Every structure is written in structure tokens, then in C-alpha cells.
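Single chain ahead, by itself, as C-alpha cells, in the form predicted alone.
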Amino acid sequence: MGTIRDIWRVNLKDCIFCNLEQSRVERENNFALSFKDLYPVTEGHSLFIPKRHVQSFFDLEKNEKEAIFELLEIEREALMEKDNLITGFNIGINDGSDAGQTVMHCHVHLIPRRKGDMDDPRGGVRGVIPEKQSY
């Protein structure tokens, strides 16, 4: 089994993700594909990624964006088919160190929600900044 990188060719050496071990991967298309998060905040947190090198969502290609929604869309269905606990996801991106992105390539979190996964979840992604998430 090669690694991404070596399959489309990725000249980044130092990515975990241009470096990610195609046993790993779980759905692809030409532009993007998805993976369990290691270290996931609720059963089923995948992440999303172009297969190009790309640190930031904003220098994303029109067919990589699209790329990624579409296999968030799959992941979504299969996980609700999957798991009829599921009652909502969070969707989010760090897109800079400051905003808490520590790999350096683009890539989205879907994150299932359940009823009663956390005592209050109001204010969703805007708990980022933990006293700004109630309002």
C-alpha cells in the first residue's frame, strides 16, 4: 500500500496528510477524499481534504470545493443510515494557525451530533471562543 503522496504525486514530504496511507482513506473522488479523524470529538468525525496540497479553504479550486461538499454529502447519508442516534453535525474548518488549524492542509471536519452529547450545545462552532458561545 503507497501513500497518498505517492499515488497523485504530492512533492509535500513533511504532510501527515500529502503522507496519509491510502489504507486509511474511506471515500474519494478525483479531487478530494475523507478519513476517520484520529483523535475524534464524537464516533463517526471524519475529515476532508484535497488531494492537491493546499493550506487555506480560500485557495481551494471551484472542483476541489465541490469535490469535498460531495463527499461530505456521501458521508452524512451513510453515517444517518448508519446510526440512528444521530440528530445533527457540526461542519467546520481552521483555516490558519490563529484559528486553530495546526496541519497545514486544508481539511473539514464533520462532526455527528447526538442528543445529550454535551449538556448545553447552543451557539454550536461559536464555542471556538468559549464565552462568546452563549448569547
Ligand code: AMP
Contents of the next structure:
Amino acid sequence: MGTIRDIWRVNLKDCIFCNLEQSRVERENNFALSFKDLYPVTEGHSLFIPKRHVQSFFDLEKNEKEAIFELLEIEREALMEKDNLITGFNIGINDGSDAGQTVMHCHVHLIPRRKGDMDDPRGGVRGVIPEKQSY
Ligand code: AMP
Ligand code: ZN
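Following the display of the form predicted alone, present the structure of the form predicted in complex with the ligand.
Shown next: the complete complex, the earlier chain at its head.
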């Protein structure tokens, strides 16, 4: 049994996002950074994380949330400028393993969407329970 500090150190050492190579970082400010998702849902899919290791969005400090939102807005602008086929976005957080979180360092997905990228996109994030996507 370690102290909370020891446990935090172990988390940092084992966390793939804490150990991301600096060369993969695309955007950065004081408290957050972003990088391309290694297995993108659509072209341009990025992840936005606090620099501090926390598991849940609800563990973030106000300044960390603001830092993440700032990078999200900058990335959205850049994507739309670069690719005029982008007509929408899914912005998502899987918070907890029962909600689908697989990397236990809080992250926000920004998934650009283009008309026709799937047959019927209606319902979007409702698709976390596939049979409930459409209503
Ligand atoms: P989640 O299921 O919400 O925890 O999302 C984890 C995301 O991390 C997935 O979209 C993965 O494609 C992505 N991912 C996993 N490993 C890496 C990695 N080494 N670098 C960048 N993205 C990753
Ligand atoms: Zn981490």
C-alpha cells in the first residue's frame, strides 16, 4: 500500500497519455494539450487532455477545463479552414470504464463529421447504446 502520492506516481509511469512523445503533441497551452487519436474514428479525430493526470472530467480544476476548451475551439477553427467537407463535430468524453473509457487519463474526443460519413447519423452520441441511437 503506497501513499496517495505514490499511487499517483505509479499512475503517471503507467499512463500512455502521461508518457506521450512530445513530437506527437499538436497543440498546447498552460494546462492542456492535444494530439491525434492513433485509431481515428474519422480523419482529423483528436484528443484533448489535461497535463495533470486525472481520470475523470469531474476531477478537473476550472483552469484545466478552460484550457481544454480553448484548444478545442482552436482545433475546430483550424479543421474547418483546412477541410470544407467538415460540416459537424462530435465532442465526447467517456467517463469511467462502464461508459467506455479505455485510457484512464481524462480526455475529450473531437471527431469531425462530414455529410454521408455514415448512412443515418441522427442521434449521434446516443449511439453509445447502439439500439437507442435513433428515437
Ligand atoms: P476512450 O475509449 O474514450 O478511453 O478513448 C481512448 C482513445 O485513445 C481511443 O480513441 C484510442 O484510439 C486512443 N488511443 C489509444 N492509444 C493511443 C495512443 N498511444 N496515442 C493516441 N491515441 C491513442
Ligand atoms: Zn496520465
